[in-house]
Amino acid sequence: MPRITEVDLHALPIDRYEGVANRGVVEQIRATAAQLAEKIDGRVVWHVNSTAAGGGVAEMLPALLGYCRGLHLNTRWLVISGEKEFFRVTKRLHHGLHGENGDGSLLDGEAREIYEATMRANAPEIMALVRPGDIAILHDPQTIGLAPALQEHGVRVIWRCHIGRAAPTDDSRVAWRFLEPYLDCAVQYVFSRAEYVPERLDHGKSKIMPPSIDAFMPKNQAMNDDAVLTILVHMGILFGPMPGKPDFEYLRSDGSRGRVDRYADIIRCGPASGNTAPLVTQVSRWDPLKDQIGLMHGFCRWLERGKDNGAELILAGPSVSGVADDPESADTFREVFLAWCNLPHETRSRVHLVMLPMVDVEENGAMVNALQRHSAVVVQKSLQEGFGLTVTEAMWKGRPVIASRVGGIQDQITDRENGLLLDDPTDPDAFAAALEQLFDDPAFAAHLGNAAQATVREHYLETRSLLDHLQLLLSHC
């Protein structure tokens, strides 16, 4: 029987953004929050999604809701549950909204019955918590089916869709038709990009709110060189001596000290990477749209160009048992592994497949933080992308980024100004040329990294997203 899970949240102090965010933003947030607190008058703001760990939504909510609580706003986070068949339907919808066919399964009457049965099973527990007059923000296709019951219960429903496609395809039209019966029950829609709003929706009810990252969460907080080296050697990614004073620690969101204790599961042919080997890294879910196999082929093409500087490729993602709402992850990882096995032996020794533990989400974040900070180049060679927070994370750390000109990535990166964009992510020669350019010109790579960090500071830190969120809620009180 599906069970609703409530995720524990920590109140976070917005004061720590003084001196980090642009001048005047923190004061504006405080004033808006005070106005909202007066108008909301005891009502609760609920966020509902399908997983507490893994994926962009689960990454964003702890910080966003934590700062809301720090501003004395009553906000809570619920996670629905479902059987494997439900998540296969929602994964098919995920691919469909991206304009892709996914596993080819039909979004037919049987799929709708599986979807609605899961909504019916989750609804009673939700209705026992949510009261008339509350606001519920439902995230992505997995939860929009709850909208009719919530609306009937007297709740104001907002739907936030984090994915989409600018140019519709037959598959995207089918996915939107599937969702259409539930969408009229929302009072507003929130999208990451204006291009993702389909024609069939009431554009007057749509608001554009790009996502953002929190500079103080374990995945993005400042980390000294000793901590980076300690964590990567401990995980097994790097080979080499620990620093003279090993530093395993990071700051948890509740203010306590955390320690990286777990190891990564790593598939490699030969020894771990040396401390001085330049790392080319992609961190992403094991998803066909992230094109890990194509990235391997692009890296091999770079090796064939004969300008070998000893670089090694890291393909990192969550443990395949750690993301509840992604039934494709194990199958995709298996395909990546088989493609890796088919690489020439010498090339295979330069490519490492890394699965990061998800038991402790904040420990996982510290691992990703260390890996991105140590990398010479960070890549996001997606075939489709909703927004691309892994790109934002790498840019914040001042890394030069090579990424596909798809989805929200192209909103973040201006080619050759703060990163490099691939017009055709399926072209291995284009990727090889971009990588060669960064390795041949370290000054240019450093310039891109510095400009990337400035872009995130201006547009994609949590303060901007929080202010957008508060203003959205104000409009519905």
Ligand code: UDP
Contents of the next structure:
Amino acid sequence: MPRITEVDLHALPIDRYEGVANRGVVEQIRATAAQLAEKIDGRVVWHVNSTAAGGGVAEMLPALLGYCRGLHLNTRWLVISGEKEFFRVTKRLHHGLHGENGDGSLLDGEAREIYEATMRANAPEIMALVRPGDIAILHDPQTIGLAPALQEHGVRVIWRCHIGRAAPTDDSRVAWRFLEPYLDCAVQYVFSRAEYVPERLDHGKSKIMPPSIDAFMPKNQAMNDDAVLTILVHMGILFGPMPGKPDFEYLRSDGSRGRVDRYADIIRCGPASGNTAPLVTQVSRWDPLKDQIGLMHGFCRWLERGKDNGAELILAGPSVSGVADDPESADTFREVFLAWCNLPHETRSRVHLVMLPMVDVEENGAMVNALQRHSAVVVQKSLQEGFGLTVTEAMWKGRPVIASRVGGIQDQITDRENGLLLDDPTDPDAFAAALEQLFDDPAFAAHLGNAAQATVREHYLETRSLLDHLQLLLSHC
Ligand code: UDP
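We have the form predicted alone; now please give the form predicted together with the ligand.
Every chain and every other molecule in the complex is listed next, the one we just looked at coming first.
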């Protein structure tokens, strides 16, 4: 049975960012890629992670590596495999690096043996492909254990860690101790935020590369108003006539035309929102840290302030299967549903619980795109957040965002300049006041939206990640 798989990648044209990214960026990328091509001298850049679909890394690599290929860089993506036990240990490590204890299991000698056995099982096939002098970028704790064997093989190893927390906890220390034996085999570490670099690795070998979004994927691509309305009416979010059929609803990443065919599962009391009702939207996984219940209560406080403009709250997230491959999300959804049931009838009719089908990720992306674009205000009222890509996505669409001052959200939003930050995410009145402010002052809301888009253009577009990536590689050639 093969232990590793290689993911197919399509070359993507960086030219399409001309006129989308800031002036000069595409040229800088081409120049850096040309410099790299000269120095890299036939070597291959390998990315190794543990899943081809689902999760932030799998979401980010097709675009990043696609543009690299479009620039004639020989880059490839390998996915390791492991048994259930291995993923239990790595999930425990994942929670640990976030400062929590996950399922509470021990990161002891037995866990290390499970982890290292998986590394030993995957290593021979990787070594058969990778040659001395190549560069390997290992993603997250699942793959750093390959570093010693790769280093021994003459490969330059870079470790990219996509998770972390600002202040260490006992649990994060335990997780870092577990990873200790592998860390020195990497020549460089990459983190998403400066605050996530542990003291142990903070010696000039760590580089910060925040996440980014690709402006051309179905979730973020430009979408005309007809397509937005057609998708939202079709999904069942909005009630109203469909505009004339748009030429197409969205473009798939292979360039073909896509159409939203599935419906959303929607729990509501009464009719769907009319297409002129201002929507207040949060899109996120059903996870207690996303605080959908707190947002619902904040929205109720806003309604109580007596300045009702007909706004409706949309709480959207992935569909939760009753078969529970992710039991945590089904449990959280149930709690949100029960809290919704307990709202007074009148308020309940203004709050809609939406589950988006995930079968086709590009269709799902187009749904999220339409929803964010149609929203008067996008919210991310998380209690904790790694980076907060939903914030980036909404900012790119020029939406005014209200979000908690936590994790990477604080890197993206400067309060009152390009969005509104909630200092205390648990305070429903603070949320109500922020929403009132945006509704009272549409010019201010529009200003925040425009500034938000400029922030993403400058710091969080694929072009920035790509340039960071090429420069990183150049420094290792
Ligand atoms: N997302 C999605 N469909 C959903 C809910 C979320 O595509 O129904 C996407 C969302 O658009 C974003 C990602 O999942 O791209 C969530 O990333 P974020 O950094 O906001 O939070 P995380 O889920 O990683 O904690």
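Numbering follows the first chain given and starts at 1. Because the structure is predicted, anything quoted here is derived from the model rather than measured.
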{"item": "Rigid-body partner check between these two forms: L150, E18", "value": "yes"}
